[in-house]
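The chain below stands alone and is given as structure tokens, in the form predicted on its own.
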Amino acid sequence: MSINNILIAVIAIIAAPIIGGLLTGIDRKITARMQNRQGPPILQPFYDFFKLIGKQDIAVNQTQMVYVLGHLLFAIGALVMLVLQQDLLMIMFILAFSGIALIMGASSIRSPYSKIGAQREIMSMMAYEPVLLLMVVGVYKATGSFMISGIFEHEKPLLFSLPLVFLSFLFILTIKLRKSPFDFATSHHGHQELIKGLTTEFSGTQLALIELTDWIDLVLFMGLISLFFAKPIWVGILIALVCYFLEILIDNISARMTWQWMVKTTWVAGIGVALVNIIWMYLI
């Protein structure tokens, strides 16, 4: 790896949590205004993060921190591969390992809230992972490569070749970001009947690292959205920000559905629409 690549990776690792934390703060602010509230300051996520860091760690078992670190490190690995324009398929596999690490951490605890949250997170992964893999297949069909660098070398934006895959990706983004109507496993809203579900038994530094990973995931998925219009990249970034605002809007106007409805809708609509796009590309 060259010095330039190392420098890019370091900058991405430092910048991603900052950008993710700011986006989360903006999310809270917009949500509050939609609900006719003043809302917390935009920097509130950072205040919460450092407060969690300073709290006493109470671990239910000795393996919790191992799983949390795995969750974080896999996410960082996926982020580094994204900014270095590496293999998109490998990024999806690494992201899956990150999610599995958190599920294993929640499942290692006897709390029923945590276990049910972990089971619901598994259902969420079953819903969105096939769409992510179909997106990779669509990218390969359009560019002839799994490498992200091939997307930048492609003569036209992916959005023109994969419009239906893009819509499917936006649909599962709501699941991945755990926003209504798909915030089953855990939620940042007060309507969660499982307390905090997946993260109920995590506290202190462990919970802070999980929040940090969520910020990295947010930036990573905004980056994936921008790939659909990578030339020029600033247009892709604007599209990603607009999509994030739509996710906030959907989060605030939607009631939570059942996990059965989520899986059925994603497999029928999300996977179906993506398959139509890919089959259409093969036919023409």
The other form holds:
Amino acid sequence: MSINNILIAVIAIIAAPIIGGLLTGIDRKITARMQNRQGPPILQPFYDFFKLIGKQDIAVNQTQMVYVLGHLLFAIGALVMLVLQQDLLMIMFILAFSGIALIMGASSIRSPYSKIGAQREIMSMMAYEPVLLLMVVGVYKATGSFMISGIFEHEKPLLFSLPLVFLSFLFILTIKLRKSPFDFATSHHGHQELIKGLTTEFSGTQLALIELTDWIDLVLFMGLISLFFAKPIWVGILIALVCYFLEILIDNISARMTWQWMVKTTWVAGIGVALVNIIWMYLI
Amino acid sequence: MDWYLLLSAILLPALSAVLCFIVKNQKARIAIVSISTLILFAVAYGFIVLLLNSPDGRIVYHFNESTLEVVSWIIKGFDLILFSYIAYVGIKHKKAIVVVLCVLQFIPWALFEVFGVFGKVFEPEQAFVIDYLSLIMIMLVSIIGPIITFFALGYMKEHEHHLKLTVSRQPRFFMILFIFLSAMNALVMTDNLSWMYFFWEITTLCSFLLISHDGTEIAIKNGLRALWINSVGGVAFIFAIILVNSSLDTLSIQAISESGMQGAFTGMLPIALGLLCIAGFTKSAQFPFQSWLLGAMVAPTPVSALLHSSTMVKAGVYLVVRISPAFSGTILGQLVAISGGFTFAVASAIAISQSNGKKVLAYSTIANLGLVICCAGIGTRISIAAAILLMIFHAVSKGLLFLCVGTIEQGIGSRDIEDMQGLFKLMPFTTVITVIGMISMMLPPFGVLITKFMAIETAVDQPLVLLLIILGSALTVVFWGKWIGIILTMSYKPKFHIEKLTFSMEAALSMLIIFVMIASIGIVPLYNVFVKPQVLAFALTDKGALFGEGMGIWLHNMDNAVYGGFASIIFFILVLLLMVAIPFFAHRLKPTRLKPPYLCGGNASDDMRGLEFISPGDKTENVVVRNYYMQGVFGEEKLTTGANIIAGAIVLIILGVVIGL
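Switch from the form predicted on its own, shown above, to the form predicted in complex with its partner chain and output its structure.
Shown next: the complete complex, the earlier chain at its head.
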């Protein structure tokens, strides 16, 4: 590992939460405007974060922190692998582990709300995981490599060869970012029958770290979207921002659905659409 | 030196079996088992040293003609005894199908081996050949096998105590376990297909005897089912032997492995290969032959651990991997891959709906064996490396997990996953080991995930197989995640229990968990030293390659360019350590900061566990938390029939294709 790589990794680890937090702030502002509200200042997520850090530590059992750290550290790991242009499939596996860590944490508590939240989160994982893996396969079929560096060496933007995979990726992004209609594991909005679902029993520093991980995840996924138009990368970033706006829009115009509906649509529509694209990649 | 090793690997367990049967004293039995365990470890070590020092990567035992003749006739004699015994079992339990299948094996066997109706029988001179694949199997059988047998010492004592037996049946039990180890060792070393058949049949019989060991009605019923389903494989096997002999003029397994080379088959060989694969499917409990393995769960836990997860079912995948170079790149290879991938996906799906811990493990075993067979069918160098690695990781982890569930069952009196809530407080030692064992089946840095990673990256040229692996691996995460969540559930209590386990159980669990860790951390050296030479020795035309460098693994394509891989598994270990160490040292919570869970209503008492709450009607209600099992979607009865039909169709297609090839 060269000095250069370490430098890139450090910059990414510092920059990602800042960007993620800002995006979340913008999200809240836009959402508020869509609902005809004033909305909090853009820096509000950071104020919340520092407030949470300063709170007294309260927990339900002694092991919760272990899982929260697992959730955070593996997300950071995936981010570092992304900026160092490592194997895309491995990144997906590490991201899955990050998710599993939180699920384990939530279900380690004998609380009905966090348990059901955890179960639902497993359902969503089951729904989006195949699509993520299929996306990786699509990338391989287009570039001949699983390494992200391969995408940057590739001449044509991926979006041209993988339009449908891109669509189904956007579809599962809604699940991954826990936006409506798929926000049944835990929700940013206060209209949940499950209290705060997955994160009901986390508070103070632990909740702050979960927020932090969400920001990193957000940046990571924006990065993955940008890969579809990696040359020049600013076009990719622009596309990512547009997609994020779309997610916010969908969040605000749709109502929450059941997990059965989600698994069904993702497996049929998400996997189906991605497969169609991949099948034609096999044929040409 | 070599001959001593060979003889002690096969005859020593047989001797221990006899001793165990004759000596009824518990203390003497402990001594016999302990000594045999140590000697078998030494045998495995001896083989490792011998093979690593051999110049051409294999140890060959030549028999001269007269010895070969004598040994062959001895084996034929034993074969005859075996047939008679199986037929006797069939008649005794009035199970017609067992008798019919036994006769169906006996007639071709007698015509072929004894009367020579189908021409001369070409017994290979090199009766035993040990290459790296055999060595890996020897390591699994002679290291994990004895550990599980050792575990059984403590377990069976407790088990019989629960059953309130007046006369101990342990001598018989340990005898069969040792006979089984002996047969497994011989099975993976021999190069003679008809001898392999004999050892194969011994494992079938042993599995019947062990499953029905408790003698209850259900045990005998399930034992008989195992017997007849495996006999179907036996019938396929004996016909394959005859076809191999007539088309290759030898019964050497090495020769079969080198025979195919991209469809340039001679004579009836494709049919033989297809039949051997089907024999492998039955022994490895692939769909549609899976039901015997599920029924086998009535047996005492060491049986499940030894036969039905870590060793016996590996005989089936061993055979398929062994002959996989012959059909690599052919349509048969693709069908085998589809069949394995299908089993992987469906078994993982059904596992989601199971709340019986042992059944989840059984389905997960079936699924992983499916993945091994799938990798063998894909037939690239990388996929075969993945298959061999997965065999190792799965054997270690699953052997461990079965023993854990057995220990838990004796501890809490139930094997239902829902009853394992709060286990961490009751059995901290077992819980930690169980959780690590489960994590090793699904998460980085452990080997099973790495092989899944390799399987997906190498399956990209076969879309259907790829899709099946992807679906399967998403479903696997669900059932392990749910189970781990339950086991780790805990509420605050100031005092931990101290767990009391017998020495043999504690030692066996500790040893296996150490092996799980070593195998995963040392995946790169493991691959470089043991797997890579074998993959290179196989006659494969594919030029892709897997390189283990430093602490990472890299996949290279035809032009030797990297197309996948990861730099370091140390990274994952570091993160795992950090996530445990940071809270432990920096963040010790005071009990005053612990609160009961939120129950959306007043908690009924000050109890920190939050077991009751006051509902809106001022009534006190119990809090019940359960996992989702989604019977409506993934239920066993919902999926099994359809899956059996599809898998049966795939088997028929395989048969049709090989006849047409």
